Every structure is written in structure tokens, then in C-alpha cells.
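One chain follows as C-alpha cells, the form predicted on its own.
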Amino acid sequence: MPEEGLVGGGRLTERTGEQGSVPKERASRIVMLVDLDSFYASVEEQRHPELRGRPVVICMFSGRTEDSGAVATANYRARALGVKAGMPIPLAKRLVKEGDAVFLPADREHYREVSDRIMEILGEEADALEQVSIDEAYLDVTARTGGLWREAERIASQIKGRIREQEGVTCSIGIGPNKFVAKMATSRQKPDGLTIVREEEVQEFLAPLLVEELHGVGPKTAEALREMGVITAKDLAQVDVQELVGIFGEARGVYLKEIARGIDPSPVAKRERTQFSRIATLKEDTRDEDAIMERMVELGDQLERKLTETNVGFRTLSIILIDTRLRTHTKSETLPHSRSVREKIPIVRRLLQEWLAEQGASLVRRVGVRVSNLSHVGSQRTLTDFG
């Protein structure tokens, strides 16, 4: 049976192996999937604390009428009432009959800003990072863990803590010997969960799952499998691969056979970084230019060390300011290629002065410095030009 405990504020589920076998301590490969819990809604709850405990529905309004459009996502309170992504907004409003429900327009620019900061955290903890959406990423951690599951658990706990401390949102993490198993493990404990499925535990973990629960199996495929009498992953694993190929084609048939057995050779596709940033909380909420600049200089020095370590320069310099209402503001300037943030501190100060003049009485709670449009020193090509 799964054993649960507290790990980084989340719940840990570990498999114990078939017939009580002792799990192996070391793996040939360890992959994580980090999934940010109800991300859009969680970000809104963080910057609007008064929403916590209420059903929150994030919408993509079309503008044709007051309620035209569809649901982008919802928090778990709203999901429990039947609200789903893609649902028409009027239907969602009929389902959420409680008077304290709130419907908000999606602020995708802000969500992207938060996501970028979180992905930077993940990149610092991974051998390779593959972002698959605004709220989801695979991490290969084989080298930095030495293949040790307990070290992977420690890193996952650290990731959860860093995301919670910096951004105030939670994530669920699945850890397994490949991307597919990590994805399936993530779904085991949500929200704020941590599930580890070791190599020798994969078959036991997958066997009872319904075929429609397997990542990559859509409704039509699941229906076709059910017509064959294939109900669970265990059933699918026992079907001859040639029978699957005959029905679904070679590529699809082989894929179905492999995922039923927990096989996934696809690599975590390492991608070059497109930006570096550092962010920190001020000692007190303030509009004092010198106090804010003191912290920004410290962050700039941290970024400069990072640029030196990676032999990277930048062309765009940005400041990030988060006010007491947890609204994120950025101001940027594109420059000739540089690798020294310290030399650009006068530009940081000017951007800050401009923002303070524009924002009236807004107090600043957190500040950050970001560099982007990165390129290797000595090269005119940006990092995104490299395959």
C-alpha cells in the first residue's frame, strides 16, 4: 500500500514494489514532471488573497456578450462543482450556484511572467529542462542525483519549497524512470503532491489504470480498445503488438504497447535558456528609490555571476516590481550586447524612476532584475538559434 508523509509541504506517495520487494536505491534514469496546480486560478488567489476558499473560474471572454466565451481553468473548489476547462461560461455559472463564486478574465501576460520565473527555478535544479506548457515541465535529474531516488525526492521537495516561497503557489511532482511514468505519477496526488514510482514498481503502478487514464490515449482510441475487451493497462500490456499494429497502425500500435508496459525512451529535450532573472522581497513595503535600488544592485550582482559562469551576454535588461496588491510590473530596455549588469545599473535606476513617476502612490513589495535576448559571448547568435 502507498505510504504517505509530508515532503516540502506536500504529500509523498511511494510504491513499495511487488510482493513487498525492497526497492532499488539507484536508477539508470530519473525524470520528474512538475505540474503547477490550477495555475491561473492559483496565481489569482495569490495576488487577490480575498479569493481563497471561494470557487474561482478563469475565463477567456469573447466580448460578444457579457458571458460569451469559455472556461480556461478553475480552482479545485470550482472543479468539485463540475466546472471544466473549455466549458461555456454560462454553463459554468449555472453549475457554480454558490454566491461567493468569482469569474475572472485570463491575464495571460501576468501568468506568463510568473511561469517564466518558475521555469527558471526548475532549470537551476535540472540536468535538462523541457517546458511543455505554461504550467508543466519535464526535468531530467539523473546526473545531479547520481541516479539515487532519495536524492530525487530531496530535489523535488526543494523545488516545491522554492516555488511556494517565491510565488505562493503549489505544484504536484511525479518522479519515475521516464517521461511517461513521471506524467502518470503526477496525477496520483493532486494538488501539492509528490509521487515516486521506481523502475521495479512501474508494472504494479500502471496495471489497474483504465486505458482512458493513460496519457496519450484519447476517447476514440479508448473506445476501440474497449471493443477489443481491453479495459485496463494490464489488459493492454497483454495484447500482442501485431494485433495493435493491425488496428491502429505501426507507430500508434507500438506506442500503445510500450506505454502499457511503462516504456518511454523519449529524451527530455534540453532547451537553451532565453533569460535569467533574480527576484527578492524588500525588508519593508516602500517607494523609496534608494532602498529599492540597494536590493536591485544585489540582484544585479547575482545575475552578473550567473552570466560569467555560463559565458553568456544579453541585449535586453528589465526590472520587475511587484506591488502590495501583488500586481507584477515590468519595464525593459534593449541595449547593445553586454555581459555586465553592474555597468547597466544607471539604466536600472532610470527605469525605476520612470515607474515610480508613473505609478503614483503604489508601494513595492518585491523587486527583480532580468536579462534576456541572450547569446554566447563571442557569438552574434541568440541562444534560441541553437538546436
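In this text, rigid core is short for the largest set of C-alphas that superpose within 1.5 Å between two forms. Quick caveat: nothing in here was measured; it's all calculated off a predicted structure. Positions refer to the first chain, counted from 1. First, how it differs from the form predicted in complex with the DNA.
Domain motion between the two forms: the smaller of two rigid parts turns 88° against the larger, based on C-alpha superpositions.
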Second form
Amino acid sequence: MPEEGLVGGGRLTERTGEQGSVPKERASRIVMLVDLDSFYASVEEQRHPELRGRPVVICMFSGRTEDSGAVATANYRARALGVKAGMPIPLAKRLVKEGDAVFLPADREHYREVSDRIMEILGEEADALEQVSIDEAYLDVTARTGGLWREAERIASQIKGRIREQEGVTCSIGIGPNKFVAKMATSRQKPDGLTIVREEEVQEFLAPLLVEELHGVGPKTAEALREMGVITAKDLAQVDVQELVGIFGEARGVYLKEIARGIDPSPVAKRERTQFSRIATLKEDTRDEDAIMERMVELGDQLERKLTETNVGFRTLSIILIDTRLRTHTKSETLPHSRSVREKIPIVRRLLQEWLAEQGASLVRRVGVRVSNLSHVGSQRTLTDFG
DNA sequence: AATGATACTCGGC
DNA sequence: TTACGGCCGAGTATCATT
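Alright, leaving the form predicted on its own aside, put up the form predicted in complex with the DNA.
Now the full complex is given, and it begins with the chain already shown.
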């Protein structure tokens, strides 16, 4: 076992080790982000080995016409041809035409099962696990590594090996002193990457990044920053926090200043589900109340089955409407605790009537139902559970 | 004025 | 030249309550 090159508690040797990266002390926190590479596509390649080497595009077909729908994910071979998640399927087909690309419908139930097994592995390798999505999770490994980066690297390699052995897919892992840096580190090298950014390397790692590359900075924020002459993370780190607060508001202003400096105190904490929704595309655009209601009742029933399975109740009920211009509209109402969506159908109808009255012209393309403000009925209580 | 709840939008995957 | 899913959680403005 190689020596870790510790220098006893906080003694400073002001120089970043050039040959072999020798950290000066134990990190106060080590956080890892594991991101499964083009997950849906990888799972399909795993169970259909004949797909390997070909562009693979996983699609959510809406059923409205032969090819209506959007791309959920694409493997790297397809991405090289310009295919991206969220893209209309017909456009993806045009990009890859005359190639040997394959388009498959997403089988989310199966991906969920594979994901659950992988998350179980991650749970075994971490002090704390925070699942962010079906293909991404943060791990706090501070205690089990004793704050040693080398040990974190060993665990990361072990995780990669276990996932590849057991499920036949690869992942990219970023390691840093907090969640934000771990996330940014992951983006540095994928697929099948492993990137470590130690505390003393954070500033030089972030400095050259463009603000739009920072996790949590979208096009709108990036544009506002650009107008201030803020282009890179280094620029952002030098802006006075009060100026940011003035433009973006308290929470967001402080957040921007902190992430630009690589600071993120948010803990790796188990996430509770906060909402369930079901959404579907209508056969035709319409603003006919009964046609929309018919679909919403179906979706409500699906939702109710889900609530029963998971033993969850709700207080807030929302309807979701997506118009022909793909703009999303919602209406919601908070009610006494309930476990039945069906018995709230009159409320759904009223919300819809209100929306139709407000939105004189728009035609509806997709509709959905959502429940939130959840409470776990059978087991532990939450804040909203007054039972 | 401060706090918490609610309604709604936005954007990531 | 167009083309267009189904989820999720976070953020924020506004309202109600104290």
C-alpha cells in the first residue's frame, strides 16, 4: 500500500505536488458523483449485444403519428452524428439517415430495475447516498476513506468494476470536496471517466470554465452574466456578492458566488419523493373540455394506483397543460389530505374550466395530472402528515 | 416585517 | 424547412398569518 504522504494536521507546505499529486492533509469531506453513461442506450446494448458499435437512439414515442416523439438518450456513436436528448425523432432520423442507426422505444420499467440494482451497489460503497435521478447519485465517502483522496479513487475504481461486472454498463465518476465540484469533475471526462479534483485544485479547475458550463447556470442566467461582462467562473468569483444578489435575488445571488469559488455546503442526503405525475400526448390538439377530461381521468387512475402501491397520500393536486407551441401551463389546488385522485375529479374539472376560460385561444397538445405535498401514510410521518 | 404556505415556471435528464 | 416526451426537483413571486 503506497504511503499517502500526509503532513501532520494542517502544516503548510505551499506547493502543489508536481510529480505524483501529494495532498497535504486529510480532506474534511470527500464527495463522489456517479453518472451512468448514456444509461438507457447502454442497457439496451447490454441486453442486445448485436447493437454494439451502431448508433443507438432511445425514443419516447407519443403515438400521435408514426414518428412523433422525442429522443430520450442516444449512445456516443449517435451523438457523434448530432443526435441529442430532447430532439424530435424525425430530426434525429434525418441526421443519421443512410447509416445503420437503430431507434428503440424506451423501456423505462426495465431501466428502473437495472438502476435499482446499481443504486444498491452504490449504497454499499458510501457513508451516505443521494440518488438524483435514474442514472445519477452522489456518495459521501468521507468516513470510509478517512478523508484520503487515494482511497476515494480506489473505491471509485471498485464501483466502476462492480457495475461493469454485474450490469455490463459503464459510468463516469467525479470526486471532489463537495457535490458541486464532484458534479463538475464528472463532466470533465466521459464516458467511462474518473476525475478527481482535490481541495487545493478547485480554483484552477473551475477558473477557465465558462459560466454556462457551471451546474445550475442556465441560458438565462448566463446571458445576464454575459451582459455584466462575466464570462468565466473566475470572472464570476470576483463579482461582489451584493451585485449578484441585486440582480438574481438573495438565494440565487449567494449561490452563484459560492459555486464560482467551488463552495457548496449542501449535504449528501437521502431524497424523499416530493411529487408524482402522469402526462400524455393527445391524439389531436383540442380545447374540448370533455376530451381533455377523459384523458385526465385515465392519468388520474394511473396515479392513484401508484399512490396505493407506494402507500402515499397527497394534499396538492395539479393539472398540467402543454399547448401547441409546447408551452407548459399548470393549475393547482391544495386540499385536505387524500389518497384518492378519482374522488378529486370534480376539482380537476374545475381547474381545467378555469384554465380554458383564462386561455381563450390556445389548443392543448399534451395533458397531465400531478400530486404533490406528499405524506407517507403507512410508515413514517412527514411534515404534512397530520394523522 | 418575518415566516411559512401556495401557485406557478423553468430546466435537467 | 419542419419536425417535439415524460418525468423529476428547484426556484421564485405572491399570498396568508402572525
